[in-house]
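Only one chain is shown below, in structure tokens, and it's the form predicted alone.
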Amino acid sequence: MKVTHELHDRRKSRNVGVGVTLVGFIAIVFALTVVKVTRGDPMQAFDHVVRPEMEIVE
């Protein structure tokens, strides 16, 4: 049986922290996407064409 060095324990805890942060970021992006889609806002892609509804009127 191998005895784990304390360096491995530190790396493992750091990897778990990075993993939790990554999962949290993915969850936030997914939640924002779901909210955007379910709200029914008109979604228009950027197609390099001037559209009157997108212009700012002062």
Contents of the next structure:
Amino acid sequence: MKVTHELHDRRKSRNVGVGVTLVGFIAIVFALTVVKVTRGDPMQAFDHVVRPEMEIVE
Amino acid sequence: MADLSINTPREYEPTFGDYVALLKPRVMSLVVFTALVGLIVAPGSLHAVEMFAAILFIALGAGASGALNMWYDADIDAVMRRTAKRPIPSGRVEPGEALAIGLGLSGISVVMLALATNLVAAGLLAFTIFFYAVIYSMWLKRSTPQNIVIGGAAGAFPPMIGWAAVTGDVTLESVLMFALIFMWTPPHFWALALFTKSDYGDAGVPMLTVTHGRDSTRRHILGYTVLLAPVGLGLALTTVGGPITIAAAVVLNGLFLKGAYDIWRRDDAAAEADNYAVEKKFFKLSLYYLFLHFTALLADAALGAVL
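Now show the form predicted in complex with its partner chain, given that the preceding structure was the form predicted alone.
Complete assembly follows, chain above in first position.
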């Protein structure tokens, strides 16, 4: 069996760390999206055309 | 022609932990705690996911400013014993990497906080990062012995950001939470400076104990503690306070004032005779002071929710 160099361990720690961080980031963005969508937060923003449904009616 | 390879070999390959160390995890824990208190005591509520995201990105923003600080202060850190083992001076992380991580995480944390909560909280976070990295690290740290006071402001913002994440506003309560940490930092740090042998002088950082002498530092500790007491009591009397906070504020500020008075009353000869017992006691008390003050706010919030 090939013995891994200590350098490979460090690289692995970096790769796993970055991987876990990215997956975590995706999870939190997804969870935030689910929360905001299910609560009915405004789903659209200004898009260079008039959108009457976005106007706040007093 | 020069080698155009971007994969220049380096002597040390950093681990993930080396990059995490750039974010000053210990400072982050205080940020998480105080921001969480700000979030919980604020009127209104956030969804649990939003709350988690808010805390996470406030902490990440604080970490990013820590990385920027380490990038800029690498020359000072290399000289001082306490900081010589940090990732950049010890050669584990390249300065450019720290800068990139600091800037990248700053952007991510501010944008994500804005998306998760609101623009006011995100704006305050952006200002905090700017304040710590530019105004404190790059400018005032090396030019004034009041640097601790200025640096304390950066550490004081998290509860205010937490509050703003819920309310979208800056109010008296959040200003007083800010002021509590802001006024607490100088006596806390200067007490430490009195009994630790520091090498800030070697690094060319002006410290009050060196520039104005130790007696002046004792006077400053008392002065800031006297100014801190009304802030603590005032916070307890606002809407976030309650019986527990008032009781805690009276006891803690009483003890803190007594400690500061004891420090002011004596000189270094007396301090050396008992190995800085009074100063060490005051420093230990200062840790409890802040922790218990914010815990009392949490307790009152819990009490309010139950009643």
